[in-house]
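Next up: a single chain in structure tokens, the form predicted on its own.
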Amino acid sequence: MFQDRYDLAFRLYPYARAADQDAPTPVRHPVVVVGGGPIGLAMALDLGRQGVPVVVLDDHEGIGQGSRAICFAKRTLEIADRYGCGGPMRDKGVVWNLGKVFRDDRKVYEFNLLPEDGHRNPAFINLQQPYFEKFLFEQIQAEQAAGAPIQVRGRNRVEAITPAEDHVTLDIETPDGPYRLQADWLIACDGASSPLRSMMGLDFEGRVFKDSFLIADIRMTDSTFPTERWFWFEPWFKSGASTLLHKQPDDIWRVDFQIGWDVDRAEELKETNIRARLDAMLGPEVDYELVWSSIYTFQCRRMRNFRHGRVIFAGDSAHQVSPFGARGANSGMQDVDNLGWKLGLVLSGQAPDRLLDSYNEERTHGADENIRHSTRSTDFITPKTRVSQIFRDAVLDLAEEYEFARPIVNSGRLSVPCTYDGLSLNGPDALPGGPSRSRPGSACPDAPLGGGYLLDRLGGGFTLMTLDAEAPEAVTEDGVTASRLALSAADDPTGALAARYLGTAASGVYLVRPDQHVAARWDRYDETAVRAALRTACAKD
């Protein structure tokens, strides 16, 4: 099939024999993580720049074929920033920030979704997905030549668990035959199908909504659309009740159709029928070659919990979203984030483990708020009764003409960082007119710095940031530290940085997680406040 041309399939770490399949005893390591997809190997990059053993343990030998997630969010990018991939990644990306939305064959409105100057990086880049894992491969490989404790396994599938108090053992399966091995932390990076969710008897919790979306990638190389994000209702061109258009690298295509519930998929997905909905809409002059294709459906739902004792679950494994909004990848990516340093604390001894109870806490809030946004874009786009039909028209006529009513247009709310408000790692906001974007609990918003920009100074450790107030080159609290990064309002002549830390406040004092969240404010170092703020970021007390 037309599928088998298509060339993003790289064979990354090809099975070879491991010496823990010779061992007496099941070796037990550290960190395992079940899947080497992108959130899997990004686990596996997190932990292992912090010198923590990981083993990753996948199926295949490397990135399956098709685009499949392709909308990377500026979240997504700076974490990758972090990690030291996210430059190639954005070299190969397409970069957008513009977006428009259509009804039959007339313009609603147009958004940019990063107006803004002063940002390393774009509002989102179209990148397909197994390039975005390559870059996140060959860093790995960078990472382990620089003595790095990561090894990835390929065709090693794991057939049973078994988890206990202190450790879990696995069960694995590999072209040399079976073996065992034993891991203090398990996690579950396996994907929306988990076969470790399902080995534990656990289930997803939501909805799946009925109706049917045809994906088909295709290459142009004389197309006259711009680089930007196309949406229609109601398309001129009758290919589906809504259609969504993005550009890829290599003059890649994605074309979104939506087909209905009641669809024979293995019709609807041959060449000739994908087909007749493309020239439909792009007019049978145009020369394209189809290079992927899939059917999907909506679902917005999540596990009740992340963790359950010494097994994490992350990303697609734990919440499923519809793609529209670009939350998938991205949200997983925040999963990992999140993840990383806590369980980094865990192992070192700096921290309990009840750390790793904030990291379902702060997770599964942000799994909600994704899920929400995301039901409401597919109730929107996809409407089931007159009512609500009747509600989008009307809402897209008076959009045409009437800003106010663009807001409530809702194509896919597009990802951004989710903000853990009023959560308990949270330490005070004391911090009078202080911007609402840099609150505790938000992701630390970039800014220009010199030649640079902040969020690369900030590192990966706690940081206690300071604007133009005195403190401490350092503040340790039972074991753990926070290094200062000395600012000023004056090392950005822009004024961004002021205007996003400090608001109508003539100095600032924040203490800012390893995950880069806002942890606490003040408006002046306070070191009892500080410390305090310190161990409640860290679950101690």
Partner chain sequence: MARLDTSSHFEAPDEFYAGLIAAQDGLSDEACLAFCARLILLLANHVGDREVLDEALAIARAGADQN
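For comparison with the form predicted on its own, kindly provide the form predicted in complex with the partner chain.
This part shows the chain on its own.
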């Protein structure tokens, strides 16, 4: 009766009977998270660290085999740092900066992620998704040991949900039979084919792309390929309409062949056929081991609304993008970052329920941005019509010789954090001369600070960050406190702190949200203005 849908890479939370299963009536929990993928695990960490009791239900006993995601962005690592598990990810991950785009056997374009100095995290690391999830889970275990109220229940499959005005009832299947739970809030992190979304009969609309991609993860030891992202349009070795090669830890390389829409999957997935493509690309003398293969097709789509009363969707269940741009898990992590503090404040009665509507507002905005970028990349890689193919090829033709055409070449625009421009939680931008990159709505850029980094000092709660400006040590407005972080441009001799937060201004005061996004900024402290911005950031006005 409990058939796994996939094999496990790591068995982390074997089924264990929970006391709730013996309760005569369904036990009520403040938050139940459905799905223990990267997004569900991160959600549990965020809430558990705030002291919010959370139960995660997953229908497997650990992490699925095979790496879907491999590229994890700076913002994701910053969020992971806030949860305490960025270190192991950085240590294990492969840092890369250079991307090369080829056509046939010629290089047409090259990009450098040009990491700016003075950030703890690189622009990107490559890391197999199972490791990413494992590090999140190990952090959950560390938090549990420190008393965080997090439970993860394996082989707990949600079969039905009954939403009510102020709670949701769940019907759960286990190896010991069914039981029920109630949740004040249900967070649906059950992936792109979200059973919960279907149970509620909700929409998931967007575009399906008529192409398929064959992934081959291979282990190659004595490789001459550098740690760069290589992408071929119409490669000379003819193993696909396009091909991607990218390094992962453990001498593993991701090879991704674009193989067309009408393919016989079973045939293509035969090892001899995969090897034929790889041999043509790598040359017959190169030795490798085939570690994992799969064929995927993709969609760019999202739910119209991520919040439905007491049920909130996050990660792939809410939005799905093509892999080009690495915007799947990376954007799901931003969902969690956004939702965690809001749910915490609502649960503790410090903010009204409608603060959660801003999760929908901000993250649908993010999803639209991601879908826009990933759709454009896909349209370039897989042109839809004969004429768009002609234009795509014309861009590649010109790019070989003319610089102007190179920025149009699009093999994926890689994930950057979304800025919540013009959305309702933002307060004033009253810092004349302040840099655009730290305007209200943006994720705070990192900066060096006293042997460490600025972002280590931000987040968790509201922060009133002052740069060469006076302010009280704390401001409490209607139960919500912003604590001061007093800084001076002189604290960072490299000048990065001033460049990123002051621009041409002499002093600045920033109200920073618990997710390290800027709520408002001024050139000096004004109590009335800060209080008003704190109310706005909590959806109180």
